[in-house]
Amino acid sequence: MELRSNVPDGPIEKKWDSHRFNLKLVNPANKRKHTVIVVGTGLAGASAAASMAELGYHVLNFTHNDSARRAHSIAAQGGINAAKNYQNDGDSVWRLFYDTVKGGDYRSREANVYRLAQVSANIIDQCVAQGVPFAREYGGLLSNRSFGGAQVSRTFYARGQTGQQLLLGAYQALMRQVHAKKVKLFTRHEMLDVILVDGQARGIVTRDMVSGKVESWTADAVVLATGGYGNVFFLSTNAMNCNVTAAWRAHRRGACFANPCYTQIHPTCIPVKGEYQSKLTLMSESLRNDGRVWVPKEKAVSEAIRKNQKSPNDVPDDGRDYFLERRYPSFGNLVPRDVASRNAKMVCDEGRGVAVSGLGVYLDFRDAIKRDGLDVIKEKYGNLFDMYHEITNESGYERPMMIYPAVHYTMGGLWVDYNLMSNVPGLFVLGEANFSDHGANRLGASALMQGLADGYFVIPYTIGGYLASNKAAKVGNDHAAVKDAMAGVNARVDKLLAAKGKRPVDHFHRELGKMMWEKCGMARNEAGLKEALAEIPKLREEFQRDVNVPGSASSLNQALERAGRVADFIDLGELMVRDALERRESCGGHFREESQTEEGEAKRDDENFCHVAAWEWKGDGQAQTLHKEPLTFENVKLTQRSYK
């Protein structure tokens, strides 16, 4: 298999817009011919949906949410990043592309990070007109605020809630072409395989998860906007119905999975504070605008606050130990972060932690109450106080907030071109279901900024140009590849209900996540990665034999929907770990504790792991095959990153 990027030639400045001219066009009347599939209404499933819905093509939209607004990108806090230079404080499309490139440890590629900064002003416009209310200055200049990996203010914000004010102007942007009739929204359903015919993916098999009816759906194109695989680690920031099945089932078919191993580690999460705690909480990284990150200098000092025999607010300035203000001066609190979070695990490994469990640091924000007054603080981040409060029942006002890494973004997922295109003809992936823009670890506020480029302004041209040179005849649902993979969703869904074991999913799950985050988490080595590779098929194996799935598969049964998840979480677990393993590098959040600089920061192999590691899937209990992407740096010159 030859993987072709497909970017296009001349200035990296030049090449979208040249691709753009030079992408063959479907004729407005034969738009209405074509029906596109969208699997997903978060940002990037709506937003692509949407605009293809106003193009004139006729789009099939499926969530398994109960409503697009429930979508995951709802989730997000702190903002999004564009190259408006509001600030005048020296951003640029360049410096944007430069950051983004820099703070994935180059492991990105040049033209698709290029195309995201050049577009990402048009994402604010957009979003303005749709009515998004982000924060403004006293003079109406939309405002701005820092984000980590940068020395500019380019994070557009509506508090900490942008991710669920961006998703209500693309969910607007949806419902009036549902009211339009141009897009049917099937709620409810979930994605379990990818029809192909020919080669081409022309259609997907759904369960409705309400009435348990397994269907299938032909179209000309599908595109998949299904998010991330962090519940692969059970304990994350993501919600607990996220996954990665869709995505997954369509690895089974052919496309490959790029990079798994790439996992980012959120650096502001409230700890965690049980044995079964089923989720974790993140706090916004624009927190570290503002607040101050610090351990105790002594041992014997967190082992009191530990005990409760301290107060925080009692340790004097010269008794703590800002560390990452220490260690990078020129960044501080705003280093990227895979950077603070390594740092955090790393204080925390020397004895200094404060939480209970030892796994905490603090989040301080005495001295910026002191220097802007309490309204201040609270007119920017006040319902993240609010809901600190609510899970810790602690005021983050008057007590520094606690935080600990946690899983939260994979910059994994499944390889694309230049057009988002997969190397499965006819399937398109957005969003952080891709693999394509932020290289090794991502930079905070641009997961947003990502999922409404390649759905805005990315896909209505580049599917365009796919169908206008496809001329496939149309496909029923009588086709032979569609009865195949109905009957392959009825077999598997069979399976797990014949099981008949003793423990429930979620035991599976959590012994999944667990061996995970030792063994694949924030720092792996070898010996723990072919340790994990041995476990996680015993697993699988007493999975298939031990699993418990009551009920019966024709009505809502949520223990099935779990059970598919996991079988399909513990076969991406092995390959992630196999990937790991196969990367002998620490780059962005793949820490291998065998690749280190004296000083404990990640040591890139530029001469042997400079590539995309795209894995493809060769068939139950067969070993996958890497094919490398090389990547080639034009414009941004590989260096050991430094924040300090």
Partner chain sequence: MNVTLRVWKQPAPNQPGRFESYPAKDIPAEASFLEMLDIVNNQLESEGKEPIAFDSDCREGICGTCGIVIDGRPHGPGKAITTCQLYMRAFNEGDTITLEPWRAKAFPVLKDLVVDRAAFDRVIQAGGYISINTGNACDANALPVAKLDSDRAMDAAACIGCGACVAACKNASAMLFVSAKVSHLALLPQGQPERRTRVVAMIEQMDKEGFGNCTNESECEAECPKEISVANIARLNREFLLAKLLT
Second form
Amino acid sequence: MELRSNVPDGPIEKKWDSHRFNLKLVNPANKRKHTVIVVGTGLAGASAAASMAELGYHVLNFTHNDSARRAHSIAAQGGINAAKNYQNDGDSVWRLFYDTVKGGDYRSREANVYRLAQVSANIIDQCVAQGVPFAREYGGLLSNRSFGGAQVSRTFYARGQTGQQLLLGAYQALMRQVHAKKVKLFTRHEMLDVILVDGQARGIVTRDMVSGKVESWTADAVVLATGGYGNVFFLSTNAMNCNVTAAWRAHRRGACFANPCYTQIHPTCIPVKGEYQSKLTLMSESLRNDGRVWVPKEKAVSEAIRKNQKSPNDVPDDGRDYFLERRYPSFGNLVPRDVASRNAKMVCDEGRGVAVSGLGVYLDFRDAIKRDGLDVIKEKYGNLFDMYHEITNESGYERPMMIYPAVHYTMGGLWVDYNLMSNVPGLFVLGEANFSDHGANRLGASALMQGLADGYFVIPYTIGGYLASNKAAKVGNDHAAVKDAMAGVNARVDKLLAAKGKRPVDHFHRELGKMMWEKCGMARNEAGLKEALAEIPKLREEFQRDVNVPGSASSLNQALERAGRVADFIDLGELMVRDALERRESCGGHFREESQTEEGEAKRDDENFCHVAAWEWKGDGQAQTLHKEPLTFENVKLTQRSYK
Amino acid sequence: MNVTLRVWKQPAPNQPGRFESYPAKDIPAEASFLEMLDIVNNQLESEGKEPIAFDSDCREGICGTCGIVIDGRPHGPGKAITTCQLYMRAFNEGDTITLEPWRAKAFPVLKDLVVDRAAFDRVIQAGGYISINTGNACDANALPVAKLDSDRAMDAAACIGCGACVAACKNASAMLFVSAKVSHLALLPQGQPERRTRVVAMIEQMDKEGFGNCTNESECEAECPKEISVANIARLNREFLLAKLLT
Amino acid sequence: MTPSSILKKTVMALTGLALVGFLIAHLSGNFLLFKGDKAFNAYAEFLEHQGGLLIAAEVGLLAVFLLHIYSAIRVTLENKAARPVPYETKQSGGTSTFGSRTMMISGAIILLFVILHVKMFKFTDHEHVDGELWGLVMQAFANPVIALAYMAAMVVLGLHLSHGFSSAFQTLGLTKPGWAKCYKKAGLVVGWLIAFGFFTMPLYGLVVKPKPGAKEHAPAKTIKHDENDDDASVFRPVLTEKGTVSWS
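Other form of same protein, the form predicted in complex with the partner chain, not the form predicted on its own:
What follows is the entire complex, opening with the chain shown before.
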């Protein structure tokens, strides 16, 4: 199989324009004859469904949440990047493009990233027009801040709730189309399979999570905007119900899964408290603009703090190691997420960590409060401090906050070409669910940008190009492929219910998560990965035998929902490990201990690994086949990333 | 710590429900309330019993999915929090804690503590948006917005649509929710063209859904996890009356 | 088409405010009670001589009153229907008040009071009473049962106004952000002031027991009182020979 990226020819600045011109158009009168299925109602899904409906397509939109407004995009706090250069500080499309490629450690596709930077400005315009209440200056114009990894202020924000406001904007656009009857919205419906007819994606199978009814839906194209798979680690900053099932079902139907090992570990999360913990809470990395990260210089001091014999406030300045400022003088506390995370892990591994578990570093606002005053800090970060206080019962104003890295975002995902179409014709993948724009590491405030770019400004064009050039006969619900997919879903549900073992679903999820975090987390090595590769099949077998899913398939059954997702996470985990093992270099969020510089920085191997690893499903019990899409960099010179 | 839960159990919509007791044993005091429920559910599942059905997603207070009336308080004791932000340290050893779903005609129970809040979506569908197709926008800075207006719009837009206002109101009124969206859009220049039609359409839908009437007691504001102010309800009333008078 | 929820509430608010307006006018006039029988009776007579105007005003007042009651009942029924399954445990978040929670009860008590009040003072012949209307009122208040009942009713009125008055402004949208605490307090103060104003009158009657001014007023005539009157409602006035009224 050959993976064709379909990147248009010509200079990078002209690619998207010329491609849009070359894409075939669907006649306005014909658009209403086309049905498009969109799975997911996050930033990418809602914006795609609304925009396509505005164009005239008939859209069926599905979400497993009880409302389209609940998608996890809502939890993004910090902001959204756009190359507006409103601050006159030297930003440009080219700079945003450059920063994103560099931040992604040269493992993303140049053309996609350039397009992302191009449309970033349109996103802000669109969102403002929808009424998104971005932060403003007293003159009434938009305010910006700088964000991790960038030296210009290009991040637009709405207090600490940027994701919420952007999602509500997209949600409202979607609700408008539901009202106009151009979008049919199905909430509490979980997608459990993709239907392929003659190799083309022509529909999906869903389970109504309230009645338990398994149904099929057919269309001319299927768009997946189902988010990332960070919950494979059990503990992550993802919402409880985020899952890989939709993407994984598509993968099992032939869509290649690209770079699954690229996971982003976010440096500013609240440290783990105990075994019972259900998820990790992220605090916006905007905190790093004013907070200073440190641990005690002496192990003994850290130990005393851990035992509550000493207060961090009593550690004098010369006893503090501001390790990010020390090691990266020019970026300081604002180094990219992967670098900040790894350094936190390093100091904790040295025994200098501070939380009870020893896995935590300080994020200290003492100096910022001294400099700007408490009111300014409260105004900027008040809600984050409140959140920290609620969770830890400690005040971040009085005592430095404790943070530790946690899984936050997955750069990998289903492989897509320049049109955001997977290798399965008619199956498009948007937002975090695809792999394309962030390479091996995503910069802060770029996820919102990508989700909305894909939904508002890419798919509305490329879907037309596909539909105009693929005239296929309508598929009825009695088609053999539809029946086959339905039967498969029903059989799978029955199997999960039939095990009736001794352990709850969460047990297996937690075990998988622990294994993934230890062996395929912030730092990976061959031995550990090989161990994981041996252990996962055992866990799968144990799961199938010993899981207990009470209740029936014909009603609301949350244990059943979770069981299906965990089964897919186990399979995905195995692939992640395989991908991490195969990629014997360090890049971005993927850190192979065997491949590092003398100073302990990630060391890429461009000669052997400057490619996208796309894995093709070969059947249960068989290893996936690896396909490589070579990455060429014509506009950005490959250099070793340095934030010194 | 050990507590006893009295939980509303209802197998399906339109079926009778009743309270059942569950012991919650050896719960770490640092656990969140929902983590406590996870522990109880894991225990139930390993015994092959049906777990307590409840909604939750982000577990950081922003998605608006969770919502349980705990000891008579929507989202439980504590100010400006969602159920997922409630911690067991708010309870004492040996407490009996009563868990009920949001109760409103417009929010039918689907199972146990899970309710259907689609009525909120339908209210937004009726007009809670600015009609602008993708691609129509002018430059974002072409339209300055006074900071005060923008801040007030943001205050209102912070609503997470959890429905605690309805649950808290003795009349199961949705006025706080509706007023938040109407205020958010009415305060911004972008929202002006549809200002009059929007409020009328949204109120019409709100009434259709079977929510009660506002009796200005501010219980909604007291339980709102985002502290949305009832000043928005006054604004909604004003917007509605002006819309009726002027159009 | 049924009127929208806000419209119904607007009717409540507007009629409520109109009633508050009436109360203020009524109260101002009634303060003449303290000035003595002459001033008060002259005022009463002045009103009675307005003829058609008075009747129009009274009919209007009755209409406002009935509309207020009708909206209240309708809104309450809808509110009950909005939560068919009640909570087993429900606690207040602390913002509702005793007054706000009992609007229907206080309203019902006030309605009952108004009926008795009108019957007692408006539809009772006072021409032959010593001190005329003033005398009728003061003699009634001299009766501790009546005075205390009146005072209790005024407390209930205060309770009703303590929520109702400020609530009307919220319903009409006549507030702005930041005023919330302010207008609620103002509503509380005005509501209780009105109630207190009325409260002082039975108190005055009960404690001071004032007599009509020593003046040349016509000797009391005997009014015909049908002994077989079946309308033996509470507080039936019985005219004594001395021109005073006792209440049976």
